[in-house]
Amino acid sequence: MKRLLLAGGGHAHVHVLQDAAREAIAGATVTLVTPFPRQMYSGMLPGWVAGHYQVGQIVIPLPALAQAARVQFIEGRIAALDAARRVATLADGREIGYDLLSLDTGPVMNRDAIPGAREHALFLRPVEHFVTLFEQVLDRAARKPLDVGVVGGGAGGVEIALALAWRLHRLGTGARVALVAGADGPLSGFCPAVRARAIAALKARRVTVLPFDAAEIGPGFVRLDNGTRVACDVPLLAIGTSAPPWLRHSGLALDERGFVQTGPTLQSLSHPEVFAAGDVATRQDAPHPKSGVHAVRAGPPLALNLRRAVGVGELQPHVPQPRTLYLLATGTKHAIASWGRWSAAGRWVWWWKDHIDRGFIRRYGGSA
């Protein structure tokens, strides 16, 4: 019998389960090893923060996913990786050792990208820490007007800000959003129309851009590029994903920012028994390497090649979308949509955001 591990309960394992549940995976025993016992379904969140959802609809029970597929569920987090013996440590020192490993363990933030964020900044990843946290934050809220700065003008940071400030404007104490957006701006990959949709959507909201880069935060403060110091006695980090550090060791290829180097068939350059998706993955043959990997759109195909690469059968190339749908939530029950030059914004958006989000949560044993 091969060991099969699964590092992580990202979007692409939940497939992997789903479809061991439908039909075991012969001749393998497989583990998946993950750090909470749910998957906090990120699409949602910022619905969640708005106040449209309870937290018990975003999430997925990855526990009881994992009995359905006959896969033994371990909570940990693994904390070494040594390619050449095929052993994953965790943080409590657990060895687990495998012939195939599949790597989706989801985002990971820098939390020194910035001074003083590691000590003063609540940040969007891990999302389980965020949702906890943020509780307190709308406590605070409850008892006094806060200034509240949200870092990163990219698709989450927009969704987070505007979401921040139509929750915050319910409570009635006043509050006020800022968006840290960087010199580009917010949304500055994506086409002018939905750029242009989403400025709109800040000022209604009365979210203030600030066209710069965070340099520092301390306490009661974030400090600009440009020497500003801006009072903040909330400032949220919603920057740009890292590769998690235990990759920098691991033995296997990696790119300049230190994530997975993948093929087609989502295999490592470098060792083949090891697979890779999500955010801790680029795909090496595609235009945008970083952003060609979707992980709910590459759960099928790796699902299908981990079954064969225990058993027999030709893997199968991925081929990542030139184009990805995004439906960017603005804070109340309006949504913008994109899909590369085209956009289109209203409450119909907002529902079929709704409907695919709910079916996906609902498609793997949550109750959306």
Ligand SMILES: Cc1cc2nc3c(=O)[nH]c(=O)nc-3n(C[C@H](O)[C@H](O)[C@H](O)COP(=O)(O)OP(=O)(O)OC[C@H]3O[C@@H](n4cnc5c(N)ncnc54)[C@H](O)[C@@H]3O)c2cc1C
Second form
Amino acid sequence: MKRLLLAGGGHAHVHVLQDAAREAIAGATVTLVTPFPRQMYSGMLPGWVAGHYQVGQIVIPLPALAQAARVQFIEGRIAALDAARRVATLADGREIGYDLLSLDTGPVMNRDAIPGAREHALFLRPVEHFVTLFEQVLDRAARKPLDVGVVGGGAGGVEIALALAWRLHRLGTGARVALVAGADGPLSGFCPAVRARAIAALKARRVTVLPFDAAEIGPGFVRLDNGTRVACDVPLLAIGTSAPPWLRHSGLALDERGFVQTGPTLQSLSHPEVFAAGDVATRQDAPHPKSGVHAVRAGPPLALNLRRAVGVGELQPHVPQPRTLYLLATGTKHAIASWGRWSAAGRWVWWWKDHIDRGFIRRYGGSA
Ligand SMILES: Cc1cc2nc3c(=O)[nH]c(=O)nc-3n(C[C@H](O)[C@H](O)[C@H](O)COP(=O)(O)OP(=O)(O)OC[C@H]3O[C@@H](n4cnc5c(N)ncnc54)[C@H](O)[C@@H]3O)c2cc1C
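Could you please show the structure of the form predicted together with the ligand, as a counterpart to the form predicted on its own just displayed?
Below is the whole assembly, all chains and molecules, this chain first.
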């Protein structure tokens, strides 16, 4: 029997588990190691912040999925990996050997990217921690007018700022929300029509857009890179993500930012017994190598290739899509759709997004 270790309960691995529940992976004993017994679906996180979903509706329960797949579930966090010895070490010191390893652990946020952030800011990742801390923010916001500053002008930052503004303004305690969006402003990587729609939505939700980077975060303030100190009780960091530091000494081939370099079959370029998908991986041959290997889309080819790597059969290439469809929630039950240079917005886009998102959760045993 080969030992297959699934590291991380991410969006690609939930598909691997569901596939194994349908038909066991013959010839393998499979173990899933992941720090939380549920997987938060980040696509629905802004909807949860806005108050449109209960937390139970945006999660996939992992132990049940693992049990159905006859996969051993270990609640733990990988802290080190030795690809030469084929051993993963957990944060509590346990060692797990493997013959085949699949990584879907997602990215991390660099807590030292902005001075003072580690001590004073709230981070979007790990999402589980954010969810707990956000409940405390709501409690505080119900008692006094809060200044909230979302740092990061990408899709996640814009969606969270809009969701927060909608939720906090309804409390009626006079909360103010600002978006520290960087010099290029919100959604700089998107086409002009999408940006214009997002800027209109931010204006409608009374989010103050600050076109600067955050240079420092301290108690009660964010200092911008033009020197301005902005009052901020809750700095919320939605900045870009980084590679997990434990990959650095793993011996795996990594790109210049520290993510696992994979080829078309989702195998590591240096260690073919290691597969990687989602934001922890990059594809050098992909149209946008820096954007990771889209975890949801990589699920089916990863499941197939793991099954074949254990048994027999030629591994199949995963063909990344040249364009990604983005459905961005705008706080109320409205959303913006973006596909290349095409865009649209309205209630119907929210319904479309809501339908897709709930379908994703239900497919993997959640109760959206
Ligand atoms: C607000 C927001 C909205 C977003 N909306 C969208 C969207 O609509 N569409 C979209 O495509 N992307 C969206 N994204 C981006 C999306 O979150 C990521 O691209 C996606 O989560 C990547 O999936 P993943 O499986 O690689 O990682 P993750 O979803 O992060 O899953 C990683 C898993 O590994 C576990 N794990 C972490 N560290 C370890 C460890 N050391 N050992 C073991 N297990 C570990 C985690 O607990 C988790 O279960 C959004 C992001 C944010 C912040």
